[in-house]
Every structure is written in C-alpha cells, then in structure tokens.
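First, one chain by itself in structure tokens, the form predicted on its own.
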Amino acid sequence: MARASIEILDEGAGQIFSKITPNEFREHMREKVRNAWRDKRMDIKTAIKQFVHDGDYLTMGGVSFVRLSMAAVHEIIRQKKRNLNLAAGTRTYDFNLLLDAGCVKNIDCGYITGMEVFGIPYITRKRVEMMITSGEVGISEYDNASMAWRHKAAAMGIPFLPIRNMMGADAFKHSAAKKIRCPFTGEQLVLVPAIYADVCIIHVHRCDIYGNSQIEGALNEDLGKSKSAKKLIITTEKIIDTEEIRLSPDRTLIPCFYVDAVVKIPYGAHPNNMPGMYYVDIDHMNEYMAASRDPSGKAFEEYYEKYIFGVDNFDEYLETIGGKKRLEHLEDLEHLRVRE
C-alpha cells in the first residue's frame, strides 16, 4: 500500500526566531524537574540577571492591559538587556516599553505597538516602523490565535501544529508557516512552528515558595507559555503556604516543576489590571500616551526618566505614581467601591 506524503503548497517568507527543538527542550526539562521542590524566592534584580540574557527568546504572560509583569519589564530595561527575540500575541504597554528601550532584535508578531482604547503611541510606532524597514528589527507576522497555538505546540512537545487560520490573510506571506495538503483528507491546512522560549515571565495572584501558582481571571496563552520555556520566572502578588495551595489543587495552574524563580512583588502589574485586586491606572496610561505623542520626544524621555531610570526598584516606582493612596484607589475601582 502506498504511503501518503505531505505536499507543501506554499510557505511564508518569515523567519523562525525560536531555535530550540522539542528534543533539546525535553532533555532540559528532564534535568530541571529534579530541583522542583526547592525554595525559589529571590528579588527581581537577581531573577532578571540570572535568567534573562542578551539574545534570548522571551515570552511573557498576561494580555492587553491585564496581568502584565511590569516589574520584570522595568528591570529588563534598567539592566539594558539587548537583542531579545519577543513572542507578541496581543502585547501593548509592556512590549512598547521594551521596544522604546532598544531591548528588541526580532518579533513574532500578532499585535504590537497599539494601546487599544488609548490609541497609538506615536513615537513608538514610528520608531518600530523605521527599525523594521531598515532591517534593524526582524519581524514574522501571525494572528493572535496562531501565536497561542504555537505556544500550545511547544507545550505538547511537538515542532508544529496544523491549523486552519491565515490561509486567506496576508499575514501568512510574512510568517514562517507552511500551507500543506493534508495526507489524510486532501484538504488544505497551515502548519505553524512551535515557540520554545529561553525564558518566560508570568505575573500571578499567588504562589508558594516553590512556584506552585494560582491565577484568577482569563489565562490567555499562559498555560502553554509556562510549559514551553526553559526558564520560568513567576512574579507574584503574594506568597502563601504550600498547605494552603494543597487545599485547592484544582486552582494550581502552574506546578512548581516548571518554575525557576519566585519573586514577590505586590502591585507588580501596575499600571495594568490585576483581576479581583486592582484596576487599570487610566490616569497613568493617559500620561504615557500624552508623552508618546510629543513630536520632540522630550516628554517621552522625561516619562522614562521619572518612572524607570530615575528609580532603583519597583517599590520606588510605586511611590512615584502616588504610593499607597493611589494603589488603594485602584483597589476600590476594581471592587466597584468607587467610580473613576
């Protein structure tokens, strides 16, 4: 009986920026799980210095303005990490800051530079356009669902997933995907390459000292991301006892054997939303947007100096944005005790 073969019908012109193979990742995890049950607590400076290196492929948790690990982003910028490859499904403020700071070399892109309801940061948008046009920054384009499935493929331990997206979209032409004829049905499908990251950073509501993590609200791509990165940094609102974690095992979405570092940073997602804890700081977002639209660039430089380069750590940043009083107001907004 003749064997059916996979016929490649078309392929995009984009590059694959994630170079880790499934077998390489499997070998790495085999060694990593041996140290799952150790105290992984450290500060954010140590975590970024130890686990994020120039040229790494970086993916981050959260989505849009929800549960972004801004404390980690600030520290990456302060430590002047360079030539990072980024996985960008729906990324807004966090990746804009990394792009502005010159940390980025290549982007797997679903949605970047826009700030959704807040509009488009003019300076960031123009800078990225120039960097892509000049070749200073590489880009491969996908849609948001395809980016999620790329992480899922890696979490499954396979090199690609067959999907039905992008066949009628121009994004396919600028991706590294391949269009094939299915050997079983004869129908057309698109194969998207898996994303195995060097490092992933996810902000969670709570975890224990080993990294067993619980998240409230939408998960987006975080489960796939947490299972497909060589190194996983968990930043958390609070650390709780392992016995408390064990009372609700169904709520532990990221188990400790994936985790390399646990960093306690209350309000670590500010100015973004932490579901059930604090609301988006709309005033701060508007301040950022206003600075980004100053054609001279001076207001933008002042923004970064005030909130990132002019402070030593995230605690100082939180004092700069209004401290306890402002943070309590954002908590009240989230719980509908007041209105903006």
The other form holds:
Amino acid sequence: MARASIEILDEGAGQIFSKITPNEFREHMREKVRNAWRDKRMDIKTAIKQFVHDGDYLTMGGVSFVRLSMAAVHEIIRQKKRNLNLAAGTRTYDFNLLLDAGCVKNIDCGYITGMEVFGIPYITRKRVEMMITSGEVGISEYDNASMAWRHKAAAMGIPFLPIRNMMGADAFKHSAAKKIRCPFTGEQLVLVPAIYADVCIIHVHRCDIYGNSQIEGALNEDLGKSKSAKKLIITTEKIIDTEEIRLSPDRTLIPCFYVDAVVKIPYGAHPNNMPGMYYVDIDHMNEYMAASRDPSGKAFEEYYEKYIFGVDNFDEYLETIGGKKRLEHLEDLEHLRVRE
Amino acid sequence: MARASIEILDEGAGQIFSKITPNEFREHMREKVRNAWRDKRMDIKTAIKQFVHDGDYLTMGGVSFVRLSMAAVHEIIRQKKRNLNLAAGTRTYDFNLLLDAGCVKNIDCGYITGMEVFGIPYITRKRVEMMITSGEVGISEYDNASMAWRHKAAAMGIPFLPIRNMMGADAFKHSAAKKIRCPFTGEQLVLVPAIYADVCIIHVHRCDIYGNSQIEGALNEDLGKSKSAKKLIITTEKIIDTEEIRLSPDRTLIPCFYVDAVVKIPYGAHPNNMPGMYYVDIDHMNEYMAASRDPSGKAFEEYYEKYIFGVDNFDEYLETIGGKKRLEHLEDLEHLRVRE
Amino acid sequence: MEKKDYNIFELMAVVAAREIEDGAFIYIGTGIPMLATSLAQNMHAPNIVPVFEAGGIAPQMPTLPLSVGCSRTTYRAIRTCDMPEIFEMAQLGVAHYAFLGGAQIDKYGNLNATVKGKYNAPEVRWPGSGGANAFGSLCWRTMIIMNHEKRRFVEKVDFITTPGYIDGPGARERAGLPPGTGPYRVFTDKALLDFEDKTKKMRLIGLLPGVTVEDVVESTGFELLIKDDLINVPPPTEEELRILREKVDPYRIVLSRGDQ
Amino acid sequence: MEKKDYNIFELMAVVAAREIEDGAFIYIGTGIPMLATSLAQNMHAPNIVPVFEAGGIAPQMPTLPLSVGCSRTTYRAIRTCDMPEIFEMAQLGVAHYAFLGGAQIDKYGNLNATVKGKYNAPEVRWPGSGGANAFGSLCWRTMIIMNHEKRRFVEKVDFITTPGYIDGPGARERAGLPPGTGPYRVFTDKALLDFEDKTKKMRLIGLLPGVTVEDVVESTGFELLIKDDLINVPPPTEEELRILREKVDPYRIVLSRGDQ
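Having displayed the form predicted on its own, please output the structure of the form predicted in complex with a further copy of the same chain.
Then the entire complex follows, led off by the chain already shown.
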C-alpha cells in the first residue's frame, strides 16, 4: 500500500474554542436521542438555567435582523451567564446585547457588532476594540461561509470540511484552518474544523411539544446548528399538534430528537423580523442605535435597564416596547398592509 | 509556518470513472446558468439525443422502486447509448434495464442488480458475473452512504468529503478512497472523491417550464445529483405555473438554473412508485422477475421486445401494461382505496 | 401454545422485538426488521424512532412498505429528507440500532453481501452493500437477521461488505471505525446469538423453541461459543401474535412469507 | 438632463446596472446593489437570477429589504434554502457576480472590512467579512461599490478580508483560489474603474458626470492607472430614473439615502 502523504501548506494560528470532539458528541447523542418523544415544554428561565452554563460554546439561530431568539438572549443576560464562546457568522443585535452585557469570552468571527444598514453601535465597537487590545476577548477569524460550513461539518458528523475560500486572506492566519494540496485534484484547499457546540438556541415559527419544528423564510445556518449542539433550545411563536407536523413532513426542518427544550414565546424575535408574521421594528432599532451613540454610555445603560434588567420576562418587555398595538403595526408592515 | 503533513494510511486501487474536475465543472456552470429562465420543454427523444452521449457518466434520481425515470431509461435503450458510466447507489429496475441492454461500461457500485424483496433477476446477475470475469465491465466498490456523499461533495463544489465508514471493509480496496489521519482530531478518516456527472436524469412530481421542481417523499440522493451534473434532464408528471412555485418556495428542491430539459411524462415512473400518486405495479414486477428466471434468456428477450423495443414511446408502453384502467388501480393502491 | 400456532417469520419478529428497548432510534429495512420494530412499538417501546434509509423519519406506515424508499416509508412521517442526511445521523451518533442481513457471516460478525468466490471471477455476484456498510459501521449496535445455514455461517467471509469485529477485539477501532460500535445480536431461524465480550466471537445465547444446541452447531460453519446459562427463548405470547397479526401486518404482506 | 435631476445613489445604481448582462446570476446585498440589480432586471436584463446570502433565491421583492435575510428576500422566491447551499452555489461556479463593499481597498482590489491599524490593537474594529470573503473568492466577477475617498483607497489595506488580485498577476491562483475569478469593476461616487489585465492594477476607465481625472486622482491613495480612451459616463436617462423611482424603490427606502 502507498505511504504517500498530503502536504499541509499553511496553518492558521487561531484558537479552536470548542473542545468537543466528534466521538464525544456521538456518546452524548446516544443518550440524548432516547428522549425524542418527551414533552419538552418549559419556560425560558428554566431552559436557560438548565442548559446554558458559564464557559459554554453557544450557537444561535436566525440571521441579521431575522428570527433571533431575543427572549433567550434577555434571559441569558439577566441570569448573568459569563465566559461564553460564541459562533458569530452574521450576528447582529443578539450578539451585541450579549457582548454589551459582558457574557462573551471568545468569538469565532464571521460578522460581529455590525447592524447592516443601521451602522455599528458606537459603544459596542469601542468595547470590542478595548477587549481585543487587552486580550479580554479571544477572536478567531473566519467569514460567513466558512462558519456556515464549520457548523455543517459538525452536523454531518465529520471533523472538518474542505472549502475553496479563505485563501489569500488575512483571516486565515487568525483562524484554525489548514491549507492542503488536494490528494485527488492537486488543487489547494482549506480545511476548516467542525464546531460542536454545548448549546444552541433557535427561534422557530411553530413546533410540537416534542420540538418537531417548522421555519419560514431564509434558513441561514440553522439546519447545521440544530444538529451540532449537545443541548438545543427551541423558542417558538406557536405550539402545534404533532398531527399537523405529520401533514407536511417535508416542512419539518428540525426533528424532535435533536431538541431538549420547547419554549413558547409569541413575538419572541422582536425587534427583529419573523418572516410571514411581523417585520423589523425600525423605530426600536433606531432607538437602540441612538442610545449607542452617547459616548458616556449613560443612554446605553438606560436602554438596557428599560428593556432587559427592568423587566422580569419577555411579556413585560413586549409591553415596554408598545404592547399589542405596536406588535399589530409590525404585523401590518410584514403583510404590506401599511408602509414602513 | 508549519510544514507538517497528513499521512495517507491506505489507498484503494479502484478507478475514478468520472474525469470531470471541480474547475472544469465550474467553467461549465458559468455558461449553463445563463439559461436559467429559458423555456426548457422538449420531448424525451430530443432530450436523450441531445444530452446523453456514449461514454457519459450518468446519474439517475429516485431510489429502489420509487420515482425512477423509466421513460428516459426506455429511450436511452432504444437510442442504443453505449459505454455509459453509472453511479449505482441503490439502483434497481432502471439500472438493470440499462445493463441488460448493453449500455453500461463502468459502475460505481453501492447496490446493483438487486430488486429488494423481489430478489435478483437471474439473467442479469449471470450477465454481471460474466462481464466482471471478462473485464467487460469495470466496477469500483462503495456503499449507499459513500456514494451519496460523493454526489453531495460534488454538489458542494469540493473535490472530496471525509467520512467515517468504509474502514475495515474490502470495498475500500476496490474503491478510489483514501484513508488518512485527521489533522484536527487524530482519528482515522476516509476521503471519498466527488462525482461530477456528464448527465443526470430525475423524475419529479411537478415543475415549471424552466425546471423549478417539487418532489414528494424520500429524496434519496437527488439533491446532490441535481447539482453535480453538467446536463440535467427533468422528467415530470405535471407542468405547473411558476406562480405556483412561488407560493411555496421552501418546496422547490431543484431550482431552474441547474436544469437543461423539462420533459412532461405522466406515469413516467411506472412500474415504480410515485409517492402520493401511484403505487408499485407488483404484477408487472413479478412478470419481469419471472421472465428473468428463464435461463435461455428467451422470456427476458420477449419482455424487452414487448415493453421497450416493440413500442415507440412511453404512451404506447403505458397502453401495453394495461393503460388507464391499470394506472387507476395503481392510484387506488397508493391512496389505500384498494388492497395490494 | 402449540408450535404450529405461529410461523418462522412471526417467531423471529417476536424474538427480535423483545431486544428493542423504548426510546431507541432504529434504521429498519423491509421484511422481518419492520415486523419486529413495529411489534416492539406496539408492545413495550412506544417511544422509538423508526427511520428509513431513503429519507423517511418516524412514519405511520399504513401498510408494510415494499422498499426502503416507497411511499409507505414517508406516510405521515415527522420529516422527509435525503439519503445523506439519513446517513449523517448515523455518523453523528444519533442511531442506536440497524438491522442488517447478508449472504455470509463469519464468527466475528463480518457480513458479505458482495461476492462469493474470487472478486474478479465471482461464483456469485450479489448486489453489494446498499446501506449496510454505513449502518453497520456507524450505528451503535448492529442487529443481524439471517437464515441459519452452514454455507452462510462461514469461518471467514469471502468479502467483508460490512465489518463486524473484523479479526477480533480492538480491530474495529484499529481500522478507524467509531469506538463502541459493532454487531450486537444475531437472530436466526434457530437461535439467538451475541458476541462474547472478550473475544468478540459469535456466541449462542438462546435456542428457539424446539431447537437443540446440536442443531445450531451443525448449521454453523465455524466453532461457535456457547453460553453457559443458555436461554430457551419463550415462544410468542398470544398478545405478541395478536398484535403482529392484527396491527402490524393485518394483510400478512410480510408474515405470509414465513408460512412453510 | 440637468445634474440636479438625480442624486448620487441614483447615479451609482444606474452606472452599476448598465454593467449587468442578461442571464447573470448575482448575489446582492442591501443598498445600491439592490437598486442596480433591480433596475437592470427592469431594463435590459429580465432573465437574471438575484440571490440573497441567507437563503432567498430569485424573490419578487415587494419593497426593498433591510437585510440579506429579511422576509423581503424570500417573498415569492423560487426557492428558500440555507446559507451553506447559497455559498456552495458560488463554490460550484454557478455565481457570476457579487457586489461587495469595504472600508478600505487597495490597488489590487483587496478589500478590508476587518480592522484599521494593528490587528491586536485596533484603531477601528469593523464587523469583519460577513459573506464578502467567500463571494469575492468564489464568484466569477466581483463588483465593488465604495465611496471614493483617499483614506479608503489606500496603497495597501491593513488587513485582507477579501482578496482581490492580492499582490499582482497570478497571485490569486498561486494562493489557491479558483482560477478565472477576481474583482471586475469598482463603482464609486466619482468614477468607474476596472483592473488592467496585465498588471491587475486598478484603472480608471470612466468619469461620472461633472468629475475630472484630477478629482479622482486626488481622492485615490495610490497611483491609479488611467485608460487612454476614458469614458464620460452618460448621466441617467429619463427611462432609467423613471424605473428606479417608480418600480424599483417607489418609497425611496434606499434612494433617499443618496439625497445630499
């Protein structure tokens, strides 16, 4: 037999923040799957308390201003979880809140702090710059594609995926990727390591009590993330009967055996968009961005006090942002019944 | 920078039957995609003539007795295509017909000749054994998973996928796979090469004139195959309006820009099952299996003469197998309105 | 209950069903595995997850399927997906059991479904692995169902389609397969067998009703380990037979194939 | 037509739209790329395939989206999918164009969206790549849209987030990126630029209405190649403006941001 080898042409110096191996994950899933048909309903306080721990590697569903599990983020902040490792392919508002609250230790970075068209919150950016300089936060650099593929690799049960970008980019040097020559084609390839997470939180349109979940609109990295976390918390707009799930099995994107908790939270993505249900609360986003521009940090503190620390749960939060009337307006916006 | 390497622990001696590289495929797709919105309707004779050539690497959709594109198979046989290279993860009746007709040169084998519960057609098995012994057919050995992953690798635009089976199996020796030690985990892994095909044929439930396709039931390897062939022929039970496609975009499994031909052929999977439409024609399968048991080969010849060579097109074939009445019975069976 | 009250398919389905615990994730093929799984689900294991190779997850089968991809395998399922996703579940460690068959098996549980005789000049060429290699390599426990015949239970299989314990303890791990996996039970028309923990060799642990140790030994082409406290497998109970016949396969689509 | 008849966003959208040929597969971000693509689709390129990073393929946007994943990007799409599938299309060679922006660009079209100053002690930390690195690495042609300022058009970017031609001809291929790809056009508020074929250096090929070569050179922090037969980019036609304003962005969601 041949004793050839594959040359490793280059290696990044970035850290791997999740230490979970495929074999360790296999052992975990072996036991977890036995609970496929357990009624998993609980409240968000219990879910976060039970499944999110200091030092965990955390992945979150949704993308940019869409389908972020805000109730879970608020609760993580109120429960003062610390030293979280975060996967950050296109994180925006949810990530920023965790960062501002001091929950974050390390970041696998695809896109952080940015609020797309709204800009970058000044205070958050300054905080990140200071944390990088002081070494308080660790960052490994990737991009949205390589991050998406890292989650996908884990969901496939393999330790890495070969990809064709990241070459010639400086992010490579600050990543844990390796560049090789393909043993089949002779072309250069980058290998990115899989991310097995401790816990993942995804907000969905509807699911049953076991966690069989349906999602509308763009799926971002959620298929990969849902399968690659030891614990999966589903927050949902609505709980439906399993009989309804069985009517269109092609629409179940997350089967129940991956799920650990089902938490019903209507409007749980506010102020973000829930496709087909409610639109981005642009006024609220502007209020947040404005608060972030006060260099003293006072306005920002007030924002957090008002919307997170000053309330006990997401229902109270929803009252604070304008309650039923405001939410109905966001529904009208989503369905194009009124103009933005 | 480190100049480490990844040890290749073992390599199979099997051939790679598709020579298409990722870069060659990229160049091809660059031009093909420009035709996304062309009206691609044509008849099956034209589609097979235009897109299937002697020596091509061919992939086919569906699985076991489900959603096989039989009209296309009949036409390939009537047009006497030769020296085809076939991907054979769980092929049954469609593959057997091509083999019996002398169309096949090389096989990437996951599962061949078997008809599951119906057994193995005697004549076909004998022919394969002779062809192997004489070297008339080339076989590389895989399994349904590694074959499915080879198609998936191609669809992802990468030259291989790492997998965790095939180790300790004799198929490995007769494959083109390589065993390595993972540079991230230290575990052993098998790398299987991607399959980029010349042409792929998939039978679907419905599509529009551009080829945006919907499929019900199990998807087998069709997502991967549809994206990894230079030419893609869609045969369809029904052509629907693009407006209908846009009503449920989550149900479009093959977007139009991968598609080269749209051929409308109602009952085009007979005698196989079309989920939600018509069931397996068990009587026909039994007739086929019975014919295959005549060691003289005469009964088998008669079978082929009656159903393929003796008819000009699939409509005529459908008359031969019992026409409307028979097909309605298969619909009743599928919908459990009558018993098998 | 008299022996004549059930056929061999009914018996084997019952024996296999008893080994399935509640909450298990199981890949099932057509035939006896389907009977066994469905019986277990209706008896003591309501919370299992039955999965089919081509993409059907936890369907409510209206009648028994003819193949691993036909519409019965996705009928009122909780999800339909593609084949890579199904196999990735096994790779991810989600899958507890797979039921496999084969044309040959050896004392280490290696299965041959590819070729009898020489690879390049086959005496018989069988279909090949299908899903078996991946399921047997990646699932936690492999359940094997075979007819107990000397020509099938051989000293060494001609071709390892699906590795069992290969050539003994630690061989799977040395070959690189995920640790902790391997053949778990063999169900035949004569016996119930497992693999002795130290040697990883096949071991007789139970006799089906009316079968003797000598019958089994004579039908086995290699030296079989025999457990000291051999079980006399109890025949199907009335309840097991009732559920098999009334709920699982009322039209006897599969059961009838066990009538002799 | 008088200059005052259109704003800078309208102008840049028009200039970019003219470069999009029919049948193109295009990744679009929010803002000007969306205006340009939608304008092209309504003018001369009805058969394009607009695609959004988070999973929306060829939607019929009812209003302009706020982000690359919001519900407007999947409204009446031909398919919704996940992000890996979107990026795999680029990897597979399906994608003709991507529109990218950045905080810094250099003469080889390398883009920086990560950090100004030292990596470990940033003067400014920007969000990072997002989808840009993959799109710029894997799509056939990268279209870049930026404000033309000296501090943005720099000799060498502080950090290569998305490689352009890196450090000259052949460098992309030597680094291992798919051959035949790279930056194609740069659209600014002053000029239209490409990359000269032999040197792969950025080159001025057209001036926007009212802009002089000196204006452009002064706004560029590196030595700019200047094409001999420089185009005076024609201002938006009445038809282009009408479609932009009436069909593409009737509520001026994006267009209003170009009002000065």
